[in-house]
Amino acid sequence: MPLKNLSNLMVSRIKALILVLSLLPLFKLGVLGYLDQLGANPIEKLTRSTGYWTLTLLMLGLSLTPIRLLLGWLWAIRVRRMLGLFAFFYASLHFLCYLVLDQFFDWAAIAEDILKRPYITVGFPAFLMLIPLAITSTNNMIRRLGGQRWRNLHKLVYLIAVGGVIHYWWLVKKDLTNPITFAAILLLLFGIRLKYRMLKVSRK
């Protein structure tokens, strides 16, 4: 069958795949919990985990428009949302190892660390925009904002990848060999998509 545009069923079948690769590793932060093999900070293992697995499904979603571009593949389109709430879900848990594992719910010194901690600073808002995001990811939130409207506050995923890539890369003190993958990625998808956007100014 070609990759173009592939039927309801191969796209229904590379979904549950995705939600089966998406899940393990919390799978396996699970069982690694249970065994009590997280290492010597437990809290610290929990909270990169599951922002280093945000930053990879977001980098996997914004991925999915150049693959269009570049191969063809129509139905890549029909997988981004699926990977956008699995980035919000799991920025959700990165979140709440922070807010309930390492500060007990201690909202002054939450705010002392927005303030003062920049890799907080900018971390923090790029959540908050994710949540917007994942609330109007539903069919019925397209139709009752409009297509336009839709699209242009989904733009904010191009502010949160950047955010979110430099709170990693503020975050990380010694080996920054992640943090510049993922900014790498991100200016690679940037090029494509702007170069794609250039020709088509240029057709016009």
Second form
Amino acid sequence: MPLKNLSNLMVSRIKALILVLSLLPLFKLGVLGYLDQLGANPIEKLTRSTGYWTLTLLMLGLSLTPIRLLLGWLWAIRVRRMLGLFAFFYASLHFLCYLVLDQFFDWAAIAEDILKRPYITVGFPAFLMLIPLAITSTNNMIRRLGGQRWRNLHKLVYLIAVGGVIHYWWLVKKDLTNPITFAAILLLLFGIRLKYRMLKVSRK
Amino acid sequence: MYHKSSPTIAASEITSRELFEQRRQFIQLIAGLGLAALLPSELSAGEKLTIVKPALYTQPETLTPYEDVTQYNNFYEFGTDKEAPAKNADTLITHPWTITVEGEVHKPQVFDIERLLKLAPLEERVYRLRCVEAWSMVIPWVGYSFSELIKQVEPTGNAKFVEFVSLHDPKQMPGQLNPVLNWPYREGLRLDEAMHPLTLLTLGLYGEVLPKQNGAPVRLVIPWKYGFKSAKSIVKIRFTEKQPISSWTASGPNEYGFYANVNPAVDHPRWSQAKERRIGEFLKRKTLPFNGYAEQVSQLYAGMDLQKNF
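For comparison with the form predicted alone, would you give the structure of this protein in the form predicted together with the partner chain?
Full assembly next; the chain just shown is listed first.
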């Protein structure tokens, strides 16, 4: 299978493509903002859109191990860091939208949100947990932590993804179509991992 | 009959803007000359209504631009995105249209839209609209107090509540294919709330016939309650002895109560109601009790625990 092992050149090209594609949502928001086409409630639009892309990129990043397991594409793992960092990038924008545009540094209101609004109670720590993962994403940090410790730390991403989907689920007023879709994707991805783990155990 | 030959394409798209404006001015002129009564009734969105009593601007409020009022709507019958109603509502047929009034009344009857337009002099009323999602607008509605209609049907002594039922037809309202609420949309008021002069039977906004995405051809506006209480595209009004269950209450009784009076002190279980974002403004502003209409309506709830009766 030619797709299983790609040359370094091909992987760099795929990475370049992911880089461009991942910046497109931000570019689109920028253009819409410039043209004053973000609708009647631009703050809501920016917050929702950056949140949506955070979850989408998280799901994409979490799909690479299942892809490797199912299709044997060994190179898939090599684009994982980039997707993870873009997820963090959009999560940071999402958080900034909330902090600056929505609440405008109203710390009392923010504290109340974190304590009293369940969707923020789960969303805020999910964002915080992304920070150590982003910081330790460099090769140097992997070496300094050691492979096993680094892997254990980065298992936090499962918790973050679950928190992110619950955050979306709890904030929607009534139409749960999108949160349910994200939850279904996440369950599917977890299911594939679990199945392969069980296969591995039974083989031993 | 004029304006009947343009079912899908807006007149503004095939006519130059200038000509379009001139045509409107012509209609206004005719209305001004008192010839309006000779013409077929005013029904298509965008047509000028003949307003007898213009708004009294008792307090200075900046109107929310027409574009925002008509492009950012919660009207789940046409989809759950706020941009969806403006895109999808053209399938709604607003003429002919009737409202059936029944239940605990001495004179049950069917009102057609022509009669509703003439039932009482049309007034312009500038009201704040506060959505339960913590955003707000200021809208110049056109209509008259709902009590004018109540007078016509003479409620019996048993009538304690009024139930409003919106159109249920998934062919016209494709959002109803999604069982996100129990269709048809139902809302309700206590009779004294319905009688209150601020409760507006609404036929237009910005001096024009109500756009479809805003609840054409006839809706209610209750300015001291969260927006979802103001039922749109109403086809049935029922006077009842028992308190009706509104669609939103049925879907989430701990989140959407029967009264749904705007109240900064009672949070939605999942978000704060203390502040709101006025569409077009950056910083949030404080939400006022009864959306700023406390002076007019608070006596309706004297002695009631508003934390419990949210």
